[in-house]
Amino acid sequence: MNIFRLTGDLAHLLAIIILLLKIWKTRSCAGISGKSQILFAIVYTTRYLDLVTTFVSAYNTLMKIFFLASSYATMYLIYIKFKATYDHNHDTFRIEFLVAPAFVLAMLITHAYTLLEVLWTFSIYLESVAILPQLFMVSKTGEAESITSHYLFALGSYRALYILNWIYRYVMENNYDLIAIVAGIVQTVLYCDFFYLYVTKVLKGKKLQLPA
């Protein structure tokens, strides 16, 4: 543990509590993509498998329990509780253009053909894309809100801590994860337009508009 990744699992559990909390109180998950929470869901429920067969500590034990929980409870309010306000119109990205081929190369390049570490590998290919659904749902309407501006960068926050964390690891403890580094940075160059728009317009209380 270092002040990096602590600070990169802050924003992960913020970026899910906003995301919750705006799909309650406003009773509605308009202009939220249901495709990139199914992804997301994918990503935990694989990653975390080692649950019932690894114990590291207790914060990791609550960690992993807390994401596998609040994407099933996402998913739950997205396709059931609040369904009459999902728009799927919008919501087009086919998922399985991203779900097969981080299967494939997860089975072509992982540490270990073990079944959990081809698991593991396959989730961290798939988490690097997860979020393409809804940067493309927000294309396609044209705008967001700034509840979701917020929660969309609290999530790529999380992202590019943890590349620190693995800078940081790797300096101070000679250990690093190929796999997990360049995953991660992928994922936080998807964030990058979103970042300067976030910046320039959203914390002046503009709305987010990203290009089509």
Contents of the next structure:
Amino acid sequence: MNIFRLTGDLAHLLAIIILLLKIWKTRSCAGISGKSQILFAIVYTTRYLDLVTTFVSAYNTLMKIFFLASSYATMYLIYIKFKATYDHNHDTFRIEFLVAPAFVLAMLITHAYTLLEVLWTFSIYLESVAILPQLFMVSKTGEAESITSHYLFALGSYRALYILNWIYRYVMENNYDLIAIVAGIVQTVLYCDFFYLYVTKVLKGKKLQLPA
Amino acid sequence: LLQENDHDEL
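Right, the form predicted on its own is done; let's see the coordinates for the form predicted in complex with its partner chain.
Following is the full complex, with the preceding chain placed first.
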């Protein structure tokens, strides 16, 4: 554990809490892509199967349980409790176009050909692109509420901080994981456009609105 | 080439 890893995890935790609070307080999931949330649920489910086989630390176990539980809770809020507010007309990204290639790639490039390891690799590849339905939705509607922008900023920051964690681990511990590093860089690059808009607009008190 | 995933990171 190092400071980059810890702040990355905390940014991830913060993102999830912001999203849940936004939906709960406004009683609405307007502007939130259910498709991205389905992908995140698939990501956590396939990645954290090792909860039952490998114990790393209490921290590791508790965080995994929180990420799993919160992703299912978010899906419940979007697809059941506040279904009427879900903007499905703008959430039209075809997730099979992300799930299938991520799975094929995991079969081709993985650390080991065991069920858990291939599914872990699949989850890493899928996570790197899981935000695309949400970004697609923002580009389709041309805007995002400020709270949604804060959520996206925290969520994007998490993998960017993990890149610093991987550099630190490479330098200090001579430990690296190429699959996680490359996928994490792809994931962070996808947010760059959004980061730019966040800094130039949302932080100056303006709404995130794309030019028509 | 690839170093093993240590399952520590989330």
